[in-house]
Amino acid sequence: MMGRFVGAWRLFRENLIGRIGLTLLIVFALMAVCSFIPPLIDPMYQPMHGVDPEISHSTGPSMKHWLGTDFIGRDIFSQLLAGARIAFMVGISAAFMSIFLGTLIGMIAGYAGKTVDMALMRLADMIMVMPTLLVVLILSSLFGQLHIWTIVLIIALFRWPGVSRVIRAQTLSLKQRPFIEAAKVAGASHVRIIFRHITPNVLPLALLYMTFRVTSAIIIEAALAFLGFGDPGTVSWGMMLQWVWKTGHMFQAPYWLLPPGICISLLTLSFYMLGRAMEEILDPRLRQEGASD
């Protein structure tokens, strides 16, 4: 196991896309960790309620406010750091829940087969054709602005079907392997076979899809916040863009508009690049194609 991990890490280090993605991810992780520091320095750097008493309108970058202030004098840099924390929380939480659900359902469907397989895959098909963003918008219009954890849960519940179909196909292949037949002959229960023998073999594929699900979750949350359906009590990058638009500073304050937009693009790009690098590590054919190019 350790040898396989070392070999995968060596391949990852040789992958330029993976190294760039990991570097970007580390930068944003540091931003999220450092988001707790500005409010400790001065209460005016509190991202949601902190206001500079000397400023009552949007101002440009200065020594006191590195990225300037918003329309009521709140520090944009502290909001940007807080937005990194929310992006990680939303992206990783929603992706983990959707991957966990999709992997579990996919393994059960592939291993059980017949009626169970058909029922679970038809459920996956019905959910898969529903556009996640549109469904969340409809729910928001019915129940008002949603809490951030409600948004995370909805994203997770609508993003598992694609993963479940891939894991199901992998499970169908695995259950025909000799080691599964040997486990059955040895008297292993179905639960033990699924979690002891099948899960370790489908886990790398599930982690690969998790990187892509993080990207989609971050974009969906940002889109909802920008459209005014996000959590008004949470400072996210999408909410920052919504404040820029709502207060009429879209073309007057680039120091306020550009940072959250650039951060959304770069963070989603970092997870996508990590996913592409992992895909090349898991699929030798992609490595050969990259080497031939």
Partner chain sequence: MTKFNPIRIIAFGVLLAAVALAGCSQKEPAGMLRVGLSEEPRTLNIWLASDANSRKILSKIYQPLYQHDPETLELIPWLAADLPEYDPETVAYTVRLRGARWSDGAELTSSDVAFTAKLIKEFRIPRHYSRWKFVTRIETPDKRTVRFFLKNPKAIFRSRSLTIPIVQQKEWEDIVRIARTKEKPLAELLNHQVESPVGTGPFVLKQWREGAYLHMVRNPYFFGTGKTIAGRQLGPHITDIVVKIFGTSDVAILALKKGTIDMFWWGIQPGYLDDLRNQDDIHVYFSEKSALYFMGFNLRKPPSDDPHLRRAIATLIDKNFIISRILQGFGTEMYSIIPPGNRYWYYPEVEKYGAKLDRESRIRKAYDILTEAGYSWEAPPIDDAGAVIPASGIRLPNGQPMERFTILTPPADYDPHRAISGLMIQEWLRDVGMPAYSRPMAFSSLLQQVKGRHDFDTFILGCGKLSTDPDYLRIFFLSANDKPRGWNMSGYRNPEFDKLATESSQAMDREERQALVRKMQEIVLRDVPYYPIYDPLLIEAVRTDRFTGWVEMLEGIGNIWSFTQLKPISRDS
Given for the second form:
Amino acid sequence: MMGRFVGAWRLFRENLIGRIGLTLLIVFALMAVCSFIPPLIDPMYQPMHGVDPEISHSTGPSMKHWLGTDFIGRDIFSQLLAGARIAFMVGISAAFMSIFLGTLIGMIAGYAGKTVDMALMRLADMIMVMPTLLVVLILSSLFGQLHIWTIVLIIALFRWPGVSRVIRAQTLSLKQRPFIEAAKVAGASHVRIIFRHITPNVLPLALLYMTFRVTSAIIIEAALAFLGFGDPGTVSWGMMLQWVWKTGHMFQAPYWLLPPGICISLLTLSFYMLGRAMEEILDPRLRQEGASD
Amino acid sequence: MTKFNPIRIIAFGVLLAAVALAGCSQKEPAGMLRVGLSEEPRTLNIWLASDANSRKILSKIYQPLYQHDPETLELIPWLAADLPEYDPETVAYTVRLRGARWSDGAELTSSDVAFTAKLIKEFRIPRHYSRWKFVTRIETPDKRTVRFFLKNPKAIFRSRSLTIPIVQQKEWEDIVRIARTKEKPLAELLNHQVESPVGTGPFVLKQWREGAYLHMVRNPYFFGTGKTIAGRQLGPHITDIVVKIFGTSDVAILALKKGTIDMFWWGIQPGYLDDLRNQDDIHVYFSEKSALYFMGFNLRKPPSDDPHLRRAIATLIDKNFIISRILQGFGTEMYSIIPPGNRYWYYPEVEKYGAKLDRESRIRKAYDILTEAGYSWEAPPIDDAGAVIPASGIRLPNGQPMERFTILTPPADYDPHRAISGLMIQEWLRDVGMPAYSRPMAFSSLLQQVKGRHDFDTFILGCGKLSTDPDYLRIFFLSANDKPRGWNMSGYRNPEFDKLATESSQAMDREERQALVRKMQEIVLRDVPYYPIYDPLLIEAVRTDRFTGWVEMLEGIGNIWSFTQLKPISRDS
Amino acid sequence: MELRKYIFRRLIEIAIIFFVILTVLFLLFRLAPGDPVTRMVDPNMTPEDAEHLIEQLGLDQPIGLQYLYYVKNFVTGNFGVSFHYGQPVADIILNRLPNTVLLFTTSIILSALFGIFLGKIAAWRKGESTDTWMTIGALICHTVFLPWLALILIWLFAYKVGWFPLTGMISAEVWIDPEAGFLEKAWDIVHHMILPLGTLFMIHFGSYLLIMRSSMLDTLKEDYILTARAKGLEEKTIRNHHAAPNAALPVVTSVGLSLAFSINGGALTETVFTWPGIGRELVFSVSNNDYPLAQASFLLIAAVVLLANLVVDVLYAYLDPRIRYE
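Could the form predicted in complex with its partner chain be shown next, to go alongside the form predicted on its own?
So here's everything in the complex, that chain up top.
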């Protein structure tokens, strides 16, 4: 196990795309960690409520505000740092939940077969034809501004089918393997077979998909916030773009418009690159659908 | 697939781009005004048109009997020949018409006016019906005279009822006849497709290409052409109006700067100002709005049923912060329900909670109000030494801890100002230990919660277009309007107020009514069911290189006076 | 015969899924708080007016009855009347649909063609710097934040450089000019389309390139390629005539499978560029509580995605004789 890991790591280090992705990711992770620092220095660096007492309009970068201030005098740099934290939170938790669901459903469908399989897969088909962004948009416009965790949950609920299909296929092929038969003969329960014998084998694949899901979750949250349907109590990058857009600073404050957009794009890029690299290392046969979203 | 050669496509693309550059020099006729609109108008059916954009278009086509003077806001006879005559004996108004023609050439007669009023009454057209239901009988003694008999004297009849747009009997007669026979007559009427509305206004619609533009041309039969009304010589001097639809303000502003539109017919955010002011050919107009942005309380349930708490909250709200930072200075602090711009009715002597205080003094003052009313704290906002400290655990006079106190606001995409104000107010209320939470909600859910279910603590809403007549003061706080979907959203019940309000609606003497309306404002601000916050300025931008003569008025420059007086600038010089 | 049976079975499945979506959608819209009448914040709108209007719009009926009407109308092709526009929903959709189809299909086809072409080259030069840069470029294109990119493109190319019109689909000046001929009008649309098309193209082409590259790499390991090599065929012939056509199949599948995802991007692009299409109308009608229009547009999108998946499966099987219908 350890040896396999070291081998994989060596391969990974040779992979240029993986290296770029990992570097970017570390930078963003540092940003997220550092986001706790500015509010400690001065309450005006509090990303949501803190305003510079002397500045009441958007100003460009200065020593006091490295990326300038927004229209009510909040510090853009500390907002950007806080945005990194939110992006990680949204991306990873939504991805984790959808992968968890997808893996579980995929394994159950593949293992149980027949009616259960049929029902679950039709459900997957149905959810798969729904454009997630539009669905969240409809929900958030119908049921009021959604809380950030609700958004995360909805994204997760609509992003599992792709994964579950792949996991199901994997499970189907695992089911034919002799060791599952052996376990059955030995009297292992279904639950035990699924969790002890199948799960470890589909886990790498699930993890791989997780990196792609992180990407899509971050993009969906950002787009939603950008359109004005995000959680207004959260400082996310999409929210920052919404502010710059709605307050009419779009084409006048590049110091405000560019950083959040670049960050969203680069963070999704880094996860995606990481995913690609992992994919190439784990097994070239695993790719199929992952690249399509 | 293999035969496909992208090089060819790239070459084709470059070719296209080259042609594009060549084709850019399209020139438009000198008299064509190009206007940017932020959303597609909803409809051309005047009875369905409840949105701002349809009304913008239709107000150039369908005309009322009376307009408001741009400076004094007094009633100006428009389709009418002179001001209405009131006969207290019979409670009747007589209106004589000016000779006007419809855009199809037919004459406008008293029967058109009577037809319009009867249509509103018969179909109970929403938004119009309440202004006409007290009219019992309409007579048309001759082609140019209409007489309206009222059930009882109504102060609003002149300014509210006689300013509705008049439609042509010929155009609507058949539609009405068919609709009458249907199961859902109103729905039938509202869903009727109007292709080319017949009006008496300065412009007629030539073409509407959905999702792209509307093209209006000058109405050759417009009655005002060459006439002087309200001391203004009317044109119109514009030959065409092209209304282009832009989805976002940013792009419309770019279009304005680039010169592909002459006016952006929508309030713009202060953020654009610095940039627009630096442009040579662009002028920015600031117009007062007759608007009220306020915080409303739920008087039906604790804790907001306690006037002391409402006064303390009012004291904590820093209007100056909201205006100088969130509105970037483009708005005025409001202290009464009636905007200060409406000088005749506005009463400046109302209670001004916490005006001009700094944050600490506000907290102290609110603390005093609350302690006096019997509120207590686990950790009070003022310590023994008298310093302001973080507070928590506020208890109501009955000893119960205060539960989660929610501030509902519209979502940020609908109005970023109110959403952000809500967040700020939440912080200010937390200063005195209130468990306040700002919660932006989709607009219709918000209204449903506030107006329909009456399930809320407090909310921030705005009334964007208050009429110049202060009747809304009565509508907002009358006990009888405290019902689901009613306008008394706070559930304010005060017999003293009700009495004054009813008197004011029937007071035919203007000064008598003024005194009543002032008293009403005083009472409302004493009890604070609503706490007024701000009245934003409307910022509009136009290009100055092609047209001149925009008329400034309450609610902005897109008024009928502008469109009848605008003159093209000769470009040959 | 086998094919026909397969299509028939799939169509029934699609019909059932469609019906479920239709029901869920209906419930969602009706259970949500608020109705189109609530939105009218006009002090002139009295509660009596509101009740009257609600009754006239048929919103006062029991929800079960409303549902029955809804299903009955849908089956008979009557999509109702838009609350917002007061026009039949079918008219509005028919008016907007061609615009979306034009923009969307053009972008998908162009990006698939380019993706296949460049992906082929990237795979062929695996390991070289061309491959690395192409992959990185494709990844960047694929992950860039779309609405942000669109706004920057507008600012740069439509405003600063001034090559293209800002937004919209046609310019009023050309279309109201009685002398403008067909060519001028057609050119006007193309001119407006370039920027939104470019945006959508960038987003899609990246992923198609990546899929093509991977699939091409797999194909190159197949026996028949080795056989072709052994026969001494020219490398270029092997690449273009033997490997590429087979390798392109997954791209075709992914066009179908990722359609729902692409539609998100399409709606965003239409919204930012004010392109009068279904996506923009859907976003708009949702925020206006215009149930009939929002429902119909969403169902249309769902139906298209469902059918596209079927077409892709059939096409896939047709193109690749190794696949059999299960």
